[in-house]
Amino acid sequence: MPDDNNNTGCLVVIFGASGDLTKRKLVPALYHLWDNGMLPSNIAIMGVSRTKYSDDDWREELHGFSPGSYDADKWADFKERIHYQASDATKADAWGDIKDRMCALDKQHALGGNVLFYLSVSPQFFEPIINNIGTAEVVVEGRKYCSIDGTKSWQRIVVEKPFGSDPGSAAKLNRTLAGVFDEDAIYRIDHYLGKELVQNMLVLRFANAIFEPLWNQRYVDHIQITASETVDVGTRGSYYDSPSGGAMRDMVQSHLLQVLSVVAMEPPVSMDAADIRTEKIKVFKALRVPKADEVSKIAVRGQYGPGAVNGDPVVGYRDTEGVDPHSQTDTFAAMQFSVDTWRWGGVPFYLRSGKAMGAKKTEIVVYFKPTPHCLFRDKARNAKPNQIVINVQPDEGIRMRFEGKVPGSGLKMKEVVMDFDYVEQWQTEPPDGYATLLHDAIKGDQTLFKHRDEIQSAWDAVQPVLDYWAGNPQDDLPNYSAGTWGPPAADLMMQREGRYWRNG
C-alpha cells in the first residue's frame, strides 16, 4: 500500500484518456506504483477526453482491458482515485468545466494544488492544449490553482513523442511550452530512458574502474546501437506514412540518440538531474551535422516488402491500409554518427532501427580495437573483436566477449562469453519504463527526461538526411523482405570500413 511519507499528493491529469497508451501503459504503471507503495495515498487520476464516459464507465473500461493485472481488493481501493471528465481540451470553452473538476478533486483528495499534466494525444493537439492550460490559469506554482490560501504547490507537464517533426516545429513547441511552464516543470518523456539497462549504463561506466579507462577512442573501435522489431506497422499505416512517421523520425532521432548520449557522456560531477543532463547536452551539441554530399555514405533508408517473420506471412509495407502505394517512408533507417569530442574523435556510432526484421532486440554493442600486436595470428584467424553487449530488451543483461584457450594440448583459441543476466541475478523482472518515469515526474526528478537543447540538437543532426531523402526518391523501394535484417546497403555501409552488424 502507499506510503504517506513518500511525497506530497497530486492530481494526474491525462489528456487523451480514452486512447490506447492510457489503457496499456499509463494507468497500469500508476496502479503498480500504488501497489508497491511508491505513490502517496492522496493521489487522484483525472482522465480527459471527448469520449462520453462516467467515472464508473471509465474505471470499468480500464479494468476490463487487463483484468488479470490487478488484485481485486487493491483495485477496488485504487479505482476510487480514478475520475473522468468528458471534455475537448483543445477547445477554450471546455476549460471552465475542466478547471472546476480539477478544483473539486483537489479538495476531495486533499492534493495540495499539485498537478501533473500528461499529453497522451496526437501531436497536432499539443499546442492547443498547452495554450489552454495557460489561459485557464491552472499553472500557478506556489499557490493553489483553485484558491489562494498560501499553499505551496507545483504544476508539471509530461509531453509524449513525437516532439516535432523537424527542427522548426520542435523549436515552436518548445516556445509554446516555455510560455506556460518553466523548464524545470517540463518533462519530455522518452520511455527508452526508463528502461533498466539504459540506466544501468551509468553504473556500468561510473561505478567500475575496469570499464571507464577503456571507454574512449584509444580502445574502442566503434559502437552499434540497434532497435529491431519483428512487428510491422499493423493498423498504424496512415500515421506511419505521414510526414511525422518513418524509422528515422520515430526511433533514431528520439530513442536511439538518447541511448547514444548515455553511452557517450562524460562523468557528471554528481548524480543530480541537472549534472547528468548537462553532460548529455554536451554530447548532443557535439553531434556532427552531416553535409548533403555525405548523406549517401553515412545513412541508409529501407522499406520492407512481403515476407515472413517467425514463419508468419507479412504483407509488404506499401500493401498496408493507409499507405501510399508509391510511399518513400523509411521503415528501416541506419546512420553513422560522429561525436566530435576529445573522448570520441574518430569513433563511429552506428544506429539502426527497423520494422518487420529478423528478431526483436534492443542492444548496445561496444567493439574494441584489436591488440597492437597479434601474438596469436595463426591461431586466431577467425577471432572476433572483444565486445561488451548491453541487452536492453529482451533477455536484459550485460555480456562480455573475449578470447580464451580451449582446454587440452596445443593452443587452440575460442570465444568466451561472461554473462550477467538481469532476471537471474536479481530474481526480479525489470520495472516497466513508464512506471519509472511517472514515478520520477511525480517526485520532480528530471534525470531521465529530455532537455530542450537535446531535442534541438538531435533534430539538427538528422534533418540533413531527411532533406536528402525527401529530395532524392529511391526507385528500389521496397528493398528488404520482411523477416530479414534490412537492406543490403546497410551492410555495405559497414563493410566499407571493414565492419559488420551484429545480427541474430
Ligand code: BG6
Contents of the next structure:
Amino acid sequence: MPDDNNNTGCLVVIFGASGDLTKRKLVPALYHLWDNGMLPSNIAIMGVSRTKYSDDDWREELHGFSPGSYDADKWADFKERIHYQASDATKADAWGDIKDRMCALDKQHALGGNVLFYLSVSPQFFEPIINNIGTAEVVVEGRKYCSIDGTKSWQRIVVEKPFGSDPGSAAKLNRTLAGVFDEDAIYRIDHYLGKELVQNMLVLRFANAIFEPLWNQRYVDHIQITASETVDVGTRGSYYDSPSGGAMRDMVQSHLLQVLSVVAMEPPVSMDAADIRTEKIKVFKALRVPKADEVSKIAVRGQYGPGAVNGDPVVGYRDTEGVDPHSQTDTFAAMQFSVDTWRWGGVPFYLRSGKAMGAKKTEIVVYFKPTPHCLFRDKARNAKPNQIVINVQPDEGIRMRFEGKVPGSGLKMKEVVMDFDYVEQWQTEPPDGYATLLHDAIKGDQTLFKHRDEIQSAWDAVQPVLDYWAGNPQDDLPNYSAGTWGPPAADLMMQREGRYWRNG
Ligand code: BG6
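Structure of the form predicted together with the named molecule, please, following the form predicted alone?
Now the complete complex, all chains and molecules, led by this one.
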C-alpha cells in the first residue's frame, strides 16, 4: 500500500500481544490505517507476550478473532508485516532476544531504527518493562539502536490506562517513564480523546461564532457528562474488584475528566499540540479538590444488583466471578466537579458513569440558564432550558433543543430539535478512536494524548472521594438494579439543586 503522507516507517512493538485489546482494537486499527493508505509503507508489528506462538500462530489467532474485519487478499499482504516474539518483557534477561529480534525486523523491513512501543499489559508490568527498555538501550533518539550509523531515529511509548491508581502511584509511573523517555516521546493514551465527537467539540467551539459567546457562567447553568454502559463487569471481575478498579477510577478520573477538559478549556493560541495541552492543563489545575466533609454532597457511589439489561438477565455484581461477595467497589459513580476559573465560576459539571445501566450512551449536555424574563409563564407549561446535546456515542451527532411554537392558534410551546447527525451528514461511520490515536502516535502528534500534569491533577480531584469511600463503607450496596439508571441517591444529588439527569 502506498502511503499518502510523509510518515517515517517504524516497528510497532506491542507488549501484551496475546491480550484482548491487541486482538480487538490495536491490530484491527493498524490494518484499517494501512488499508486506507495512512501508514508508511515500511511498517512492521512485533507482538511480545509470554505465550509460545510462532509468527504464523499469532497471525492466525489475530485473524480468527474477527475475520470479518479483514479482506482476504489484503490480509495476506498485511500479515507479512506481523511478527511475534515469545518473551517475558518484564524479565531483564529476556531483553537480549527481544532486542535481537527488533534489530532483525528493523533490517528486514528497513524501519530506520524508529520504534513505537505500546504497553498493553496489566498495570503492574508497566514499570518493569519501561525499566527494561531503558536498560536494553533501545531508546537512543537521534541514532539507530541496532547499527549505530548516525541516521536519526525516534522511539516513543504509548501507555495504556490505568495510569496509576492514586496520585502517588501515577507520580511514580511518571518518574519511571521520565527516566527512559523524554516527555515528548510519551503518549499516555485515552481512547475517549480519539472519539470523533470529542474532537468535534474543538471545532464546534472554536470554529463557530455562535456558540463560544454563550459558553460561560453567564449563560450556562450546568453541564452533564454521562457514560452509561449496558455491559456488566463480565469476565473482568478480579481486575475490576481490585484496588485499581471501580467506576470512579476506570471511567470518571480518566475518560470523563478528559472530556470535561475539552468542554471547559479556553481557546488555545493555535491548534498545535503544545498549545492545546497548555489549555487543557489549566482546566485540570482549576478542578476544585473537595474536602472530606463535602464528599457526601457531591459524590455518589453505586453498585448493581441482579436485574435485566435489554430483557437479558444480569447477575448482581457481587455474584460475579472474581468479585468479593461483600465488595464495596463502585460500578457506578457520579460526581459534581467545579472548575474554578472566571469562565466557569458557579457552573457545576456533573459526571457519571456506570456498568449494567439502562442504555449505552456517552453524551455531553450543556444546559443553558432560563431567559431573564419569562413572557410565556402563564401558558401550558414553563419553557424548558435550552440544551446542546453532544452525542459522543452511539447516534453520533450534535442536537440543539429549544422551544418552538406548536402550530395553530394560541401560543403553545413544545421542545424542538435541530439535528446534526454524523452518519447522515458524512455517509460514513465515525472512525475507531484507536485508529486515530495510533495514527497520531506514529506521526508524532501528541495533541490527543495526556500530559503528566493532567493526570496528576485529575487524581488530586477524585482522591478525597476515593479516600472517603474507602473509610466509610456503605451498607446499602448494591443500590441499583441492573438495567436502570443508577442509584436513587444520584438523582437526589441533582434534585437538591433543582436539576435532573438527562436519561433515556
Ligand atoms: C475502558 C474501561 O477504558 O473503557 C472499560 O476500562 C469501559 O471498563 C470502556 O467498558 C468503555 O469504552 P467505550 O469506548 O466502549 O465507551
